[in-house]
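A lone chain, given as structure tokens: the form predicted on its own.
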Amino acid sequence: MSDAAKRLRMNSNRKTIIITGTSSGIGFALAEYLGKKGHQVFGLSRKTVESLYFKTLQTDITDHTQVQKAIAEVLKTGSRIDVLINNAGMGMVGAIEDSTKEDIWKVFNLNLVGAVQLMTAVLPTMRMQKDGKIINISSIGSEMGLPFRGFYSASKSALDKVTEAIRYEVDPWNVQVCSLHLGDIKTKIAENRVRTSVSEPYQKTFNKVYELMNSHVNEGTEPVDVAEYIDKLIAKDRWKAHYYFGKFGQKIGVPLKWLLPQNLYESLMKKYNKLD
């Protein structure tokens, strides 16, 4: 194939690709990663990076006027929005008890609210162009209630239930939707969780637990694996609703918690954990 015809093919195939969360970890992987492919690739975050393959559009996503002034920027580049990928978010680490409202609120308004008002704020693009991926991204820990980590889970599972929901809503558009639930990943995650303090009751159990988390997270799945991982999924011409990827050990755990009883999940849980 001579190099022109090459130059044809991949701007046949270019998408315009919105990612969020890109100033660092899978977000940065991801947007340089489909950057080098040719797509052209939007980068919204609240902190600019500086990129041969995407542009950064320093956004606030939980900001509704920030999100729409960053979709019209796109927007100016060509009347196309192909996909969407929902990727910011923020851990969130300690006991329900010790959880203030100001914290849980920090994080569902950047884990769920964020994530709905960037489908809301491209959905009228893709509905008059009758074509659309949009990718949520989620947990495996969303599937479960994951100790000390409650509040985590309970936002990514609100945002996979919406997802379940808005894909009836916009099918008429062959607008395609799913959650991706991922495993651990290689990133700085624990730089960027809200910690809440943690009372004397609970301490000795949580650093246990703590420490655990921050093992599995260093020994996690490297963020270009996702990316590549992503890149074939918005390939795909028909999606499922729910995808999982990262090591077997922690996919194993969702078919686990549909096919166990609650009280045997949970033992096996708590040694994972050690909780035992």
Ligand SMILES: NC(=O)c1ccc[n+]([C@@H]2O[C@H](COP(=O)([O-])OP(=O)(O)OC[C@H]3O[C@@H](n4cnc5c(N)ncnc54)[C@H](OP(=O)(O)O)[C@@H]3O)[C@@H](O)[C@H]2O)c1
Contents of the next structure:
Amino acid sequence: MSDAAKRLRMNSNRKTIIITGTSSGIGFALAEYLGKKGHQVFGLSRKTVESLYFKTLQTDITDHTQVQKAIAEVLKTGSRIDVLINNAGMGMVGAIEDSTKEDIWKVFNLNLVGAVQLMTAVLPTMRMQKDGKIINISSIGSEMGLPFRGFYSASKSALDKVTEAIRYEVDPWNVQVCSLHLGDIKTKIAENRVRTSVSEPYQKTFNKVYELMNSHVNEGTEPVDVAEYIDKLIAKDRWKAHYYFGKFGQKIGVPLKWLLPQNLYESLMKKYNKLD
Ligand SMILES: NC(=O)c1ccc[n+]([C@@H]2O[C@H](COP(=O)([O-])OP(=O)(O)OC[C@H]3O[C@@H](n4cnc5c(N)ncnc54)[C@H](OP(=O)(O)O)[C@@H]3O)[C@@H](O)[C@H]2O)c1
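Okay, that's the form predicted on its own, but what's the structure of the form predicted together with the named molecule?
Below is the whole assembly, all chains and molecules, this chain first.
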């Protein structure tokens, strides 16, 4: 069966899906994957990319007016918004002591405030429909303070708490929200991170951790595998608050944090990060 015929057959399950951060990495792979499956996909990012499978609405998601305009544009093509995937995000590396207020705000403004802005923009439609699903892309690193990535961990962790809270608030309208915690995925996230200058006392340990974190990303899971996982997640009826996707060695860090004595857990983390 041709691709077009497959898409047509799937049209009965066709959903309108908004994904942020679709100009690269996970967002691009996801938008193409869901578009190929026959869904109507809108990608929101500052750069536009050409694709046969989804339409980019050029949007800086930290700008309230641009977000409202993009959502209005989506609603013009049909009156529904079935799924929102808050994927746009950025990393931040450096020592806590060296981090500037401006850099911290940049990361929180995108990873937390940007995601919240999208949720509040789609919720009136989802509440009216009495149906909707929102996936907030988080990180396994949101469950623990990662060395030299403290503010990245904190921004994703803050988003997780908002996810947990909003689940109670929007449940009466059958709107479901979850955090999807990812392990390392092979994308350009390292190039796009905010990198603070690292002062001399931290340089030696920072360099070790930095090299390691970049090698983890380069050896990470392929973005298309995340897309396949999300496709299955969207099809599930009832969602839990948290889902974890990544290599076993990374996912296991989450239960271990709660099961092991704190000092033992910390020394394992030091070993993992080559800090011992
Ligand atoms: N890669 C990993 O190992 C990993 C692990 C855990 C979690 N994650 C999370 O996965 C998500 C996707 O990351 P990725 O790895 O695919 O990174 P990426 O390749 O750097 O993609 C980031 C995307 O976010 C978009 N973006 C950045 N600022 C934006 C803004 N102001 N408005 C709209 N879009 C904006 C970028 O597009 P424009 O620059 O065109 O705007 C880009 O498409 C992030 O939330 C990240 O934290 C990634």
